[in-house]
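Read the single chain below, which is given as structure tokens and is the form predicted on its own.
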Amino acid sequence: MISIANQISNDIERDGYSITHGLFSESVLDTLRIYAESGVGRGKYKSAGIGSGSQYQIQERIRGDQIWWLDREEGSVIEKVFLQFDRLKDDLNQSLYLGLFDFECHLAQYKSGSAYERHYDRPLASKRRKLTVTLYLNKGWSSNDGGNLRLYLNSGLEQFIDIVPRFGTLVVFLSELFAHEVLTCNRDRHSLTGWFLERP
């Protein structure tokens, strides 16, 4: 049986992306779940701007998310986090040479009534992000909840895919080649979404 590791990479090899669950074991999301709500409570979550150093705003109309930036001595479950991507670089590293180098991420909140509008991840002031993940904490998660990534799969925006951010889904595409949008959440909508980064 194929690994998930492995159908990662040979998914980025043919696509560009991959959607995968089975990464993280259930016991591990549910308490990255509770972890990531009980933030709220703790004013943990800032408001989630838009452009780099002197460009930097708050424009809550094109991005209404909110975030909190992680690191490994958070605790138990983010170090287990942190852990398993540190896994994943080597594996796609000895499968597919990206060079990737490190790995940073952090965890966001779509309240109700918000999105975040078309976007690349990869700025031209950025050249570091090689690989956007997303790992969906929603529990119960259906159509109708809206919140989808739209992921754009040519430059011309005509083809998309939209991806319901259900409980376990985990998305990898390569930073620089793919546009995409979080459509309006109708319930609250939590994530972990980071990046594996190449050298500076």
Contents of the next structure:
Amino acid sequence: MISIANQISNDIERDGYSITHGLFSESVLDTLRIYAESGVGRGKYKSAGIGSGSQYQIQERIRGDQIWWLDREEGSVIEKVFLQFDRLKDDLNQSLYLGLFDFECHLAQYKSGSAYERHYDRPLASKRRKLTVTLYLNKGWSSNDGGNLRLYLNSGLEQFIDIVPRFGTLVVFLSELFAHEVLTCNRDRHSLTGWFLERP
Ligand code: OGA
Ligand code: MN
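Switching forms now, from the form predicted on its own to the form predicted in complex with N-oxalylglycine, please provide the structure.
Then the entire complex follows, led off by the chain already shown.
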């Protein structure tokens, strides 16, 4: 049977993006979901901005999520998540020679009613971002809940795929190639988003 990492690698090679389930066990996903939700009441999430350096600003109409940057934390579920992404990085480097060097990630919370307009993840200030990964943590999400990730398949607006942010769905794509947006959600929406970085 083909492993999930192989599947991701084949998808990236063929299409530049991948949508899979199963890289993480149910128990890791559930512990991560509880961890993510626990940060809300503890003030861990900060409004996310756009731009960088002196251009940095918070504009909730453009980007409505709140984020919690993560550090490798020994003994917690976050360590397991980092280790799993380390393994994926090694597998992708072996099969695709992508030169992935490091990984950074944050948890994100979109309050009901918020969205993130169409953008690329590789602005000038984040030139090292090679691959974007997003892991969804929403149990019982239905298509009425909105909040799809819309991934544009070329530079125009006509061709896209919509990905429902269901519990355990993992999206991986080449950061430079794909514009994307988060459609308005009708329910609070939780996810982990990260980037595999090239060598500085
Ligand atoms: C981002 C982003 C997508 C998502 O954080 O840059 O585009 O589906 N997130 O949460
Ligand atoms: Mn993005």
